[in-house]
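A lone chain, given as structure tokens: the form predicted on its own.
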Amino acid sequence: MKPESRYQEYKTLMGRIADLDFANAVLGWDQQVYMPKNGSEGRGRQMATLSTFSHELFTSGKLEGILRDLAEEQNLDDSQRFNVQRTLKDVLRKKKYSEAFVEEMALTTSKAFGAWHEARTKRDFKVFEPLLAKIVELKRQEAEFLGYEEHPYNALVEDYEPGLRVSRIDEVFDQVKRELFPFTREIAARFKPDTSFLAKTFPKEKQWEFSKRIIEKMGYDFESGRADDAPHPFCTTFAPGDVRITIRSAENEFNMMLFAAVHEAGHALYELGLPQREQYGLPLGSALSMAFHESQSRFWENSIGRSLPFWKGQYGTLQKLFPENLAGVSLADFYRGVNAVEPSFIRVEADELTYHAHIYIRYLIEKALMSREIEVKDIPSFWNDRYQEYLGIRPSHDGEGCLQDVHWSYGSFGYFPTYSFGSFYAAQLHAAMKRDLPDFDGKVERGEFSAILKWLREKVHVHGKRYSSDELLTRVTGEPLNGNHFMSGMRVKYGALG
């Protein structure tokens, strides 16, 4: 068979696998957005079936045979060769999973989402504990049959940030503890802006009017997506041209909806910028990693959405929408208010500085669970003690403690460190962007985000998985990850604020 025919056979099979995965994503989105409580059992079975079919196709001898033939082919171009080599690597990894394991994990996690949601509503970890214990045991098994060096957690991180290891995570967090945590305590002690105006009543419809305006300015197209409410904000892709976001809101917490919308739209813009149509289901049409995904959302949320140039341009519009709340609040006071640094319990609403303590605590728990230093029953006390240690606050109930994140109900262990790494990547990309784009702050102030999005499209999105994170950072910024970009940016920003 001619190599072009063999490669087309590979593309067709990968497209079918993508079809199954995206169909499963539709079911998962509906599960969180619209599905009634009593649909959970049937939905779990449906999602498990699709996961099993996808796994069977991906690990079939047919796909592996095609890939091995293509790996020996000399007439592939660079992009084709990359897709083949990367897919073969992933197939060999996934072949370590049995079909029974894939089905059991899918069934368990589908049930676990409902249990997590009920536990969170009731503020009672024990409602979630039995299913979480089963998930943790499955993840421990997964680490063992995948294999690892040094620490079982390394096997799980590979799914979210390939090549990242516990030793590197610990090294980065050591710098965070040494430099960021003391700086955060210093700023929190002396920077105490008035935030009372953010807790006034902001009708949801008007909040959404403003949030929608902002994310459309960013480039999010509602002909290629939609926004809905969910217990935990997320972004999900169903197909090229169909990338959806979810948000949550409270009428007496202004920051909640806007920054969730900007954050999730940042994820969506990355997905919509990938070459998914021509590389459907292939590595070059897929996001590089979860940390790079997070760099896109954190860039828009923090580097743009919490910046002074942004609010210089947008605050007047916001005041007109909420005159009773904001007419007497100056731009300077508003800017200080949305950037207040204060220890809090909810990760997704945390400020730029304390945010990383939230991530570090979750990382410590996941790592300790995988090495069996703690068990699931120990999570609430471990969590509460670390919040006391690193943030000086103690949750009064499980709802504001260990039940606030949905990730563990999905079986997503190894994910949390990517949030901090994404923030550090974002700061480094931001510094490079300001170097490359003349009048960067002026563009932000005028709401002219097209040049910024174009830079991200050309520098980051278009490459898919072609490079590792450090390779792409080096290509775009001139160096691999350097956490000093984040720290220097925070020192400049909060030095001016406080």
Given for the second form:
Number of protein chains: 2
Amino acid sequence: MKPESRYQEYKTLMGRIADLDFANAVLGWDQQVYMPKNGSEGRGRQMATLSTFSHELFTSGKLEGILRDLAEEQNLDDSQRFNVQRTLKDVLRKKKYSEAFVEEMALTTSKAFGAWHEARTKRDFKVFEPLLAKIVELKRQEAEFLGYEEHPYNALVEDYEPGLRVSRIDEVFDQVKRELFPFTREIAARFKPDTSFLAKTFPKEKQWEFSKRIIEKMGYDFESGRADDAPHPFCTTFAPGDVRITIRSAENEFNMMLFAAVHEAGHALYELGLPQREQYGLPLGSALSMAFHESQSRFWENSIGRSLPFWKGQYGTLQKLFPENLAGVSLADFYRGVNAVEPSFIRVEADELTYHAHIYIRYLIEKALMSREIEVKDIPSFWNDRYQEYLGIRPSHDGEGCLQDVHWSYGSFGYFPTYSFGSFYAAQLHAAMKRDLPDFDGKVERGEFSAILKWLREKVHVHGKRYSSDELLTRVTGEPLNGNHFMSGMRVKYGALG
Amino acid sequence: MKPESRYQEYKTLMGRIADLDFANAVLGWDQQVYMPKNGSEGRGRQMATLSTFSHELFTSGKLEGILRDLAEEQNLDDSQRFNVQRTLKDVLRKKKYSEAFVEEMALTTSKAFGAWHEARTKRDFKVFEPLLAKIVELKRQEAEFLGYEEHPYNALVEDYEPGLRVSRIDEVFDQVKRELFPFTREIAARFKPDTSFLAKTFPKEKQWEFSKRIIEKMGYDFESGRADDAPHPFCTTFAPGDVRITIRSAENEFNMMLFAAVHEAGHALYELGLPQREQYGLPLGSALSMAFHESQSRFWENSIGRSLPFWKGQYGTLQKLFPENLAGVSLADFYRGVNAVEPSFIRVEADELTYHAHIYIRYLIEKALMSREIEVKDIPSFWNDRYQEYLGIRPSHDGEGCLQDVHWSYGSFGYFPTYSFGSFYAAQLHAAMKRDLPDFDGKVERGEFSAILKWLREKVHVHGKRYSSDELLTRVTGEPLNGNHFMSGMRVKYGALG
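What about the form predicted together with a further copy of the same chain, after the form predicted on its own?
Entire complex below, previous chain first.
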């Protein structure tokens, strides 16, 4: 068979797998957004069936056979060769999962979600503990059959940021501990802006009017997406021209909708910038990693959305929308208010500085669980002691402590570090963009985001999975991840603020 | 292998097929209701992939092998035996479709939908004609490979009302022509109620408030369903506890939302009454036929929703909701207005009497196409002549004539007769129910629909596909379809009205 037609077979098979996965994404979205209560049992089994078909196709001898033929083939172009090699690597990794393991994990996590939810509501870790212990035991097994060097945690991180290792995470967090934590304490101690106006009543429709205006200016196109209300904000892709976000709001918390909408729109712009049409379901049409995905959302949320130039340009409009709340609040005071720094218990409500302490604590726990330095029963006290140590506050119950995040109930271990890495990538991209794009702050102030989006599309989005994060950062910024960009950005910003 | 475990294998396989089909239903619903414009290309391929997987599983040697073993098995109970025999019959029918045929039909209809839409907009049959001719040619082939007795149309009707034949359809429509058409002309000539108040402004939210109140009274539960806006009203099932409807409205056409909502809720109550949990994806958990489905929606829409007892009970509430429109309109005048009879061009807007002329004309065309008495190019003149003959009006263009319905662009031939049969079944069920349930009209007037729903659930819904329509009618009403029930119902109703 000609290499072209063999490659076509590979593309067809991967396309069908992508069809199943995207269909499953629609089911998952509907489950969060519109599904009536009594639909959940059927939906659960339908999503499991689609996952099983997708997994079976991906790990079938058929795909592997095609890939092994193509791996020998000399007449592929670079992009084709990359797709083949990367897919073969992923297939070999997925094949290590036995059917029994996958089933047990699915069964355990489906029970665990309910238990977690109940535990959080009752503020009682004991309700979640047995199932979490089971999950941790399964994750330990998973690391063993996947294989790793140095630390079992490395096997799990690989799913979210390929190539990232505990040694490197430790290195990056050493700088965080050495520089960011003392700086955060210093800022929190002296910078105490008024935030009371953010808790006035902001009607939801008008919040959305403003948020929609902003994400459209960013370049999010409502012919290729939409926004629906959901209990948690997220971004999900159904097709190359259908990438949706969800939003939530509280009338007395201005911060809740806008920054989350900008964050999710940042994820969506990345997905919409990937060459998904030409590379449908293939590595070159897919996002580099969860960490890089987070760099795109954090860039728009923090580097743009919480910046002074942005508010210089947009605050007048916001004031006009909410005169009763903001007429007496100056631009400077508003900007200070949305950048307040204060240690708090809940990660998703944390500011740009304290956020990384939340992540670091979760990382320490996950790593210690995987190396058996602690067991699940030790989590509450370990968690609370670390909050005391790094944030100077101690949760009064596990609901505002170790039960706040859903991730572990899904079996997601190794994900949390990508939140910090994404932020640090974003800062490094931000610094490079300021060098590349003349009058960057002026553009942001005037709401001219097209040059910024173009830069991200050409430098980042278009490459899909072609490079590792450090390779791509090196191509785009001249060096691999360097935490100094984040630190110096924060020093400049908060130096001016506080 | 024990018969129990072999039957379990059958159930598991059918469950997975149902999972794929229900997932596809979610994708189809989203496509109509929420999908952004640029999502359509990806959605098309994803739905095609799910259909292909479902078809492959259903016609796989594996399912047939299990079924053939089970067909020999003595130790199944009646329900199990029924499911096995019916599924085997369906598998053997579906196996007659070659992959090439299915692909060509899918390709042709996917193009035809766009062409139909363009043709209707431009009021130009020529735009649709070539693709419709291709579809008709494919349907003629389909009838040949499926096989039939007497008339090729019989092969197609089988999909929508198993066992129904042209000879029987002709018999039923002979009575329609003999009795209903003259009666309709007589009523239309002498009964000319005022309908102007139905075209006043009825704000959408308040229309929905009323419609929702009614369908909840009928027993539609928003924990097992929901209603969304869509260009066309429909009902769709995603799971035993998730059956949704769509609604549409026009502020100046009161009739549009309420009666469609009641109609779709009627479909939904049937789906929710099927034993879908215990018989997930199996014949006994599925609706008897499209015609019987229509009997459920027509029953609620016409026998209940357009009846005098219903409006005796509900009109006060409606008047209070819309005092500016209805304060001066008496119950009697309102009831007359919503039951006005007038020949018109558009089927979906037709009244209870003229409706069947629309259906009969479509039936004549489909039958003549299948027997090659006419060709696609003849449709417009054939259509217009028949409207002249049976309704006394002649379309001024094909947009209000033969281009109005989407069905043929999907390749649905043989479906239309079920709309009339559904109405006639409904009238027969209505008559039986009035005998069975004491103070039926009083119950309707008081909005006590629970006894009615219970009757439908116990007599009709719970049986799934166990009986044919005529068998079920005989069990429930004492005789197979008898068109006199519809005719005498209409004579009583319109005798009192006009």
